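Consider the single chain below, provided in structure tokens and representing the form predicted alone.
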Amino acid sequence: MSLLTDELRAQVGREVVYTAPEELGAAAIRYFAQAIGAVNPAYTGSDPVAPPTLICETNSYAGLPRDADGYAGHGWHLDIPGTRLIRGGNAYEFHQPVRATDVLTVQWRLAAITERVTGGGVPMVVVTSVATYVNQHGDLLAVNTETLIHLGSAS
């Protein structure tokens, strides 16, 4: 039996896009940084710069409510009976420095969903989605792409 659905195929390309309501700011920046562990002087002083992942971190900017599993942040929220969700990874690319002073905008797209059996024989349905995040300005400023994979059991 297949995992992967019409309903499932006709969810690709589908698109969501979040802005933030306010500049990015420096406390954010020094904050995230404080959290994460990183030392580096460019995420303070006057015109600090942002840690390249703080931006790829949705729900610290776009106001997301929390899903029944508590997480904030952007979800597909594709029902897939019989699997587990789990991260299969991302690829980022980093344009340009993200400042205190940068509105942030994030579009997400659904780019593909494929199946597969694991080497084991267990069902898979991966879903591709690729984040596209913009200043205020149109600056392209990093492209997320997300790979997550929903997981069989074995018959």
Given for the second form:
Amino acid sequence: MSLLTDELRAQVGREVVYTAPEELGAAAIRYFAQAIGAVNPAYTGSDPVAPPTLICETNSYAGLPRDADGYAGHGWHLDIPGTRLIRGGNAYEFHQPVRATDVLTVQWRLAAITERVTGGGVPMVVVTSVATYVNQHGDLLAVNTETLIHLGSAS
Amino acid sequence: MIAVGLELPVRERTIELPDMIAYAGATWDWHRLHYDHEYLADRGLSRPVVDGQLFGALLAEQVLDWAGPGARLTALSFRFAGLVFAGETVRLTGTVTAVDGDTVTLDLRVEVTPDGRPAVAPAAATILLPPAATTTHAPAPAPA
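Rather than the form predicted alone that you just supplied, could I have the structure of the form predicted in complex with the partner chain?
Shown next: the complete complex, the earlier chain at its head.
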């Protein structure tokens, strides 16, 4: 039986937009740099730039409450019975440095949902999303193409 | 001189639970997979799982530290290959695969040591070096 239903297919093209309630902040940049063990002086001081992956990895802009799993970020909350959700990977494009004074607006778009089978014959649904990050000036900061996998069970 | 086949300095990082707590706070991601032992046990896991997105950050810093001041990372892609658990050590490696003017493309990899199982593979980065860096650049030493 296929995991991919017409209802799921109809989700393709969905979009949601989040705008952070405040500037990214120098403290957030310094905290992230310390958390990842980065020692680049560009990440501290009076006018720091963010480590490039920060905005793609943070949930701070979304302003969402945590869910039952503890996750507080964007999600499509697709219902695919008999599967568990795992991360597939990411492809980041970095278009310009991100500064502490930037206010993020992030548009998420559900770009594709496809059904595949692993090498071991396990069915899975692959969900590809694209997140586009801009600041309050409309400058394009980054694009993140993210893959999540809803992994089924072996027959 | 940067040329195809040049290898980045290898970087190793042990990721302990306090590091994971710091990363969770820094990214506003409090998923129970990274700390809740009961939640983990219900899923057949014995130790907290490292947030895989951390590896994207580590790879970015490895590349930028190697490239030196003035370089700009323009693209980074990575596929998760397996779980990494709290307390484990990961080894980051990279090789130059293309040089086109000031643009350098690299293949990257993250594996768990000492068993060598892959955590991230494949991975790739594109970096824009400051003008003339491709002919004069000496790889920066990796931080201790």
